[in-house]
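In structure tokens, one chain follows: the form predicted on its own.
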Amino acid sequence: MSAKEIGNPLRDPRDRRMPRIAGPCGMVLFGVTGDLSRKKIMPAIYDLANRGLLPPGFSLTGFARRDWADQDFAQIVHDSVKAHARTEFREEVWQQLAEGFRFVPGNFDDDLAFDRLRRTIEELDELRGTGGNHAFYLAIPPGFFGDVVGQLNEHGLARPRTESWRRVVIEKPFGHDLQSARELQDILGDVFPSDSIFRIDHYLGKETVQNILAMRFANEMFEPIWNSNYVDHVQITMAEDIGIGGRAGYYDGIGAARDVIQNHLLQLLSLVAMEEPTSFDARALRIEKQKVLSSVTLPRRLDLTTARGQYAAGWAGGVKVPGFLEEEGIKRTSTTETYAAVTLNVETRRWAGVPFYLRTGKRLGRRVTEVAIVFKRAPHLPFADASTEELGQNALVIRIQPDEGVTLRFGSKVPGTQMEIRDVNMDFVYGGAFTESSPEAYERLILDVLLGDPPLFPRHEEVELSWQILDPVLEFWARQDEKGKAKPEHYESGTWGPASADAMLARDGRVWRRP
């Protein structure tokens, strides 16, 4: 019996309807004081326990540079759960979970601290029955990955005993270009085998992202028109209405393209454009996604097919907000983009001639992430021009957040005696169709880590292919900055980005959607 089946011995692993329950295990969390741990990871662990998906002896060990006792760490988790958990707080669930909390103080270069961590894990194996199965979650800046992984190796924490496992979890960014991504893989791969390295892209854990696969391959009505014969173009958007907040130290020098396009949006593109996999296991999905990413090309004229911008002062949510260069911690000469848009081609038989437009930005008109499949116009319209002047192109829009669902836009006759055609929407909304709320992405992803089930985690091959796509764009922008030819164009906060982005589509006779 595999580790993933322990705790649910009658489960058929092929039956995806049955709940998957993690076997005996624990997690070590580095970076427990950060926003990610407090707002996402700790609440997700409680929600999993509340849903009965964690083993009774699950343990959570915090590691940080704090002079805390176990009970201090438990209070931090308690406050985080109370503030951010999706499910209701139940005292009996909390008490059972809290019995497995431990805290180890220390720095990442502290040999004594990692020796204490080793002894703590051995104690948990004995007292909580975790069976030597432990995941190390590095919710820390990437610059410390090498230090922590090296210490785990040095102190024998990365090597499992027979019939047990050790896994490492890292958050983006997975490098800042192709070379650094390969260096990161070397650091991790020297200590952990590939199937024990889990790269978190939280977008892949969202129900609506997974619904792309369900909608495409479980419904015969879509697949026949999911190609260049019917699709005019595809728009993939991740818009935020907030600024950089307190992330100046991270964001300046990274920018929108590295932060979002290289991972989230290219992963969405691969799911939209991939061929049907033989199954939904990790290997089959990975093969099809890698085929797509390896077929992506950039147009020759990057000056005409990319756009970048920085938000300027303006109004957002009825509040006057500063521009990017006025944010605390940002250099006034910064050329870091807060908006990025690129045109990509997928050179396959299915998608030849269909441009994929990807865009992301901060301080835009509203918060929304969506994939829009925009279809070609009908070849013959037997209507007078005045009858169809309000008719646009048919579109299938998959809303990832915040209003999760699917919208189908098509033309319909306006009631009355005249033949007037106007766009209408047909909506599917998750909240209206299902009584159970969707789990948070981190619930699904953390459970998959503990189960050793990796379909939703990009492998290093996908990461490197994504950097191969984006690196030429970043290099082109950097050359423009050096020569003083162009800098990120300013756009007013609360609008939908720089004029150059609109011009990018206008050259192709198209316009951006206004969600």
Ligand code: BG6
Given for the second form:
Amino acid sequence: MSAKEIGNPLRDPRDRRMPRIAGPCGMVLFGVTGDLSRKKIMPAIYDLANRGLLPPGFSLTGFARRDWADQDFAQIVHDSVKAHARTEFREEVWQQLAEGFRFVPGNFDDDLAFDRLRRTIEELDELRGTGGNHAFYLAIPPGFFGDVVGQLNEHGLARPRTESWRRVVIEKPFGHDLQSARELQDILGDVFPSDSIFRIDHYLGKETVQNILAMRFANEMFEPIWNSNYVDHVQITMAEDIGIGGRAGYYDGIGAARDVIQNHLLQLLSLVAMEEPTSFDARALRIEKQKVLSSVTLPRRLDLTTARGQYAAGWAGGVKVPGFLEEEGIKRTSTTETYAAVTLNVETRRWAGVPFYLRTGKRLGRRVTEVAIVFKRAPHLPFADASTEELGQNALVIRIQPDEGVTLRFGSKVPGTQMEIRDVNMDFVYGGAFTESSPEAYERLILDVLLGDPPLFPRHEEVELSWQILDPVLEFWARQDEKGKAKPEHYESGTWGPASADAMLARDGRVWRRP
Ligand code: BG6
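Could you output the structure for the form predicted in complex with the ligand, given that the previous block was the form predicted on its own?
Shown next: the complete complex, the earlier chain at its head.
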């Protein structure tokens, strides 16, 4: 294809400037009463409809153990949209969307309910032209995946007719270690082919996360210094100011490392560290991400290169908050970590010798997710020592959220008669450069499911590799717990985590950024 043809949106199907609108289809949502459905999935579906990206006959079927009629389900969706949608509420959009709402009451082990679900879907194909194309979104605890997928299979819902599709969408956690991740994959893989399984890691749907690839591979100036010749280390931080809220049942026993390092933070690492893919299609991206994940190693001394903590009572947003062990539903003896930090090496020519420090925690000082590429110091400074006392290391900080953008930190002369040099920031702010507000990650990901567009969904191989990286750390911590040797260290809510995490970096002569 010539360059001219590539520039012509009418000729080139790969051109992304045209709005991508899903073809005829429907979605079946399991877990309609959960937080995820109400706060993220339902609002995102409305926002997509409002942006004109869903087909006119789009249908949403809720399945749950509730004695509801279609209208009751519609009311639930309505309340969730009113409370959480990103775009303005428009009655005409709502009315059209709501015509496609159906509700099927039933348990996951109820054969009759799955028969009803099949009939509902067939009726929708007939009445609303959904064309036999349906996505099954399992917004339910993973312990039920097997039951639901088995039922979909037995009731003929998993297999599409010719020219149509069936897809299954699952949310993390994808297992709680390598072994269970494999078991989960066997359950799904027995019923759905791998290109019909969509695993959601919502970080990949964030605009700023996708921008990591745009920055790296659309520009000339970053790539030459993106390696161990210039980079001293990388810090990937996902800090939250919230506690576990009402999620005790999910969180206790899972902890910070399984909850976000295994997925969000290792995905960020792979985008930062990977080589240029041959294209941005799913296969090419996957190859590069897998190469990085397979090159990640842990240092030998996990006692010195990892840290974990548990929030104690303290302050958040001016309010006194309880500690993790006082939260409702948490065992008083729980050793689940709410803060985790790990040191990783990427054993490639590009990154050998550059540590990647990953940390995440709840009830920290601020909500912020960022990737900081911290550069080596200049080999020589032709200034008096006193002039550069306040000069730190250059850093390129990709601000994932909340103040989406990029900051370049470098030394600059302080105005005045002296040659004094201090760090300054140069900022790119998304909101300042683009007038459009960014879509929510779930809008992008749900649309991609309906379009069957896979680049932003991790494959099972990536999930396995991520567990292979993390399992030794989790096993090490579990052994420490068993022997009563060490426990997660308490940190006051509203601070920046346990002292052991600071000590971990100090051993390497480094400090965590205080965003
Ligand atoms: C989820 C975790 O994946 O991400 C939660 O399970 C966490 O514990 C959430 O709070 C944070 O998402 P975001 O998009 O607000 O950074």
